[in-house]
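The chain below stands alone and is given as structure tokens, in the form predicted alone.
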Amino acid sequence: MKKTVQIPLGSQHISLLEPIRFKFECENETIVGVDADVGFVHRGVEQACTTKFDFKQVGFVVARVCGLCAITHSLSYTLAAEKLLDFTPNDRIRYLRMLMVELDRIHSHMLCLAHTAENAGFEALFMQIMGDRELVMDIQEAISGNRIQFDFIAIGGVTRDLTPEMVTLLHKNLDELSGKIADLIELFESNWSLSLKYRGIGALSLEEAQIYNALGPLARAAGLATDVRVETDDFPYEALGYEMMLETGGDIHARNRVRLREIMNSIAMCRNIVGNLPAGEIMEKAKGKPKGEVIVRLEAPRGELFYLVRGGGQNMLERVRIKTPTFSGIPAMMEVFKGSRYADAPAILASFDPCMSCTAK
């Protein structure tokens, strides 16, 4: 008769700087079973959203849910709200709010990489890219004013507008960092214990990311061509250089193949949006009460975040929904496990790049 034995992982674990609970079945080194527990770091944000504070305050609110992708929420709310009031931003503040949620997906996607070389051991590596990260988040800081938890996202425009001196300091540190990534796409492509390791390791079918609606890199690693940037139109994704990156191998070394390859389609972007930056007011008029509701996606770096905004016409809406990537994402990690050995059970953890600050908020 076969012994199964059940083994804990988090909900504070040395190889996941999330607060999220898993407990694996095993036979033997092989995960059978998975149950997994969030909500470790619920704030209750979404209730404060309708009791605490004006309608016009939200967007600053939510923002605070995540400290890596706080443009990708407060501009999830914005573009809700402004729905509501029938308004509709000109293509300068379009194009800015593109160039901050693009840079905002580089500096995810490099924190994620980072903690997947640390998970494979490469502890310097890891220093190493969380250095170069800094490239990104310096512009982000010389645009917006923060280094984290950006405030740049208000409804009827954003708070800045672009300086000669941010240009040039764009284009300086994206230069620079485009070398360094490209070294970076050679390291993961040719080390074995980095990345080549992982093929075939905490795989998912493209027929299991339909099934468990997958989202995000998690998605395009296993071939599911999904991605809300051309699914939707509230940006010209596709006449800046938008391109779907994806693989077919949907285990830990196609996540980092579409990550790097995600992250080089951004620094193109970021490059074109402001070469061809639109005249225009960086704040309009966005006049009355939201009133009705309206459901807004957007693609976080992580996947599809989706918002539902309910108003009556009052300063206070009735309603804020938030479903982030990570929780929609948890039923195919889940599957993913299945099957692997418990001793990858970090490196796979540390490749699906959870937020659990997002999906608990």
Second form
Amino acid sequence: MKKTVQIPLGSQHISLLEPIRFKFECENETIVGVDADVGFVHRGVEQACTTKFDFKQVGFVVARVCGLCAITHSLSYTLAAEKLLDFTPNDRIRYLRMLMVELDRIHSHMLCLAHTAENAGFEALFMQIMGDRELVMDIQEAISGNRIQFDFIAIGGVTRDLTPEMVTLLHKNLDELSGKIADLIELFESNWSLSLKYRGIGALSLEEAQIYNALGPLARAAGLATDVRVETDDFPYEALGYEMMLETGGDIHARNRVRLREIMNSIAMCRNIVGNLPAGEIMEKAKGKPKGEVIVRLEAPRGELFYLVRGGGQNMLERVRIKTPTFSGIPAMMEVFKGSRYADAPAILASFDPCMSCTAK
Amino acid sequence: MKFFNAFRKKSPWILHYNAGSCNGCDIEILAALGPRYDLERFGVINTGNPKQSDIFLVTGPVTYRSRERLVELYCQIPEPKVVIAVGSCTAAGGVFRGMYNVEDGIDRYIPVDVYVPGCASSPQLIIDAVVESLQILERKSKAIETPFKLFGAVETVAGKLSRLGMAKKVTDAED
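Form predicted alone already given; the form predicted together with its partner chain follows:
Entire complex below, previous chain first.
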């Protein structure tokens, strides 16, 4: 008789937003092997970027690769296209773009925290965090006109300007939010029943993080100091108060703590950006056709986002290659599952914040 | 029958399936169930079980691999049921229209009752659609609506594999 049992999870599952199928090889309650199938949402965005759309439209198409880090996708492509066009945006444009990326990071991290809480069985905490998240959504709606999928960034600049009313709203909501995040940090530290589900569950050690090339909050929770924001100089993150958040535990609790502290850091950076906003035009003319090849790396909420764009002086691009954070992080994710209990699988899965739409494109 | 309809109107349960969307509409559905918009106070509960559901919320243009799951889930929901297509890609493909792995909207496979516009459609619109679907649910009978044909004969257009003929209605195919 076989010693192990195979248990599937997905593709349609209540605790997962996205269609992904896991096959867990279980021995009693313990998971010993994992097989993941991520291709359910493959749409063919990369080919469409080179055959169907003009290079000026591609920024809005790649934003639809993912709903949560849409702004990072469109920013990565826009930076790549602007490098090919030899165009440098002014400081006001760069600051406004940074502001929206950081706001996006806040709401993405909060959704992940809420989702992890729900999958671990804490419905009330899910509701609480989703309620607090609406504060950020209000700011995004006021600035860009849409809650999600705001097409804020275009080649040559940004589409909308900040008005004094938006700045007032931003300060008011961020003040309220930072108090609530401080309460959440306190709650995650001290609550006993939360610690049962979070502490020591799904741990990834530093060596494993290095071997399996972990990225983003997953790596920083294991103590691996990797963040594209300090490795590149496209944006002045250091000058605006960026700090790297490192933890050593590598478990769900450490990942949650990294996310919570990054939210606090992003709030501080948003305030700095709005406080030091330079004057200037929000949209400038970028002339020419893209020619050459360029690589752009940016830090999405989940980790490193990698874009390769090649153009041949035509309206259509020759190649757009997207490598997304979850795709690079899958080996580390598979490693974490081995040895943990099946009952913890949904919470561990949510704590990675996997994005299948990004991965399958 | 009126007796059951009264209950169904008070607490329609929903089944949510992502058939290839970018997650934008999915997190808006989550936000609609969250505390600010709070669909749950009307008895609308997100279930994972098709057998207990009345409303089928679908997001995304149907990708080639997710269409079987879509039709399977649709068949498993007991009648009467309402299908809501959330977002512009679910209605007609949206920005993904004509991409090689995309089937341009769920109405090529299953009958849709309510279309929700927007990219991404906002929670207010999703709530409107659910309220609208309650009236449709009341009107609907127990009669079974067949899904359209899933796997037709493989057609080739100019030597290439074409999936255009696969989404005919069952009645059309038999004629």
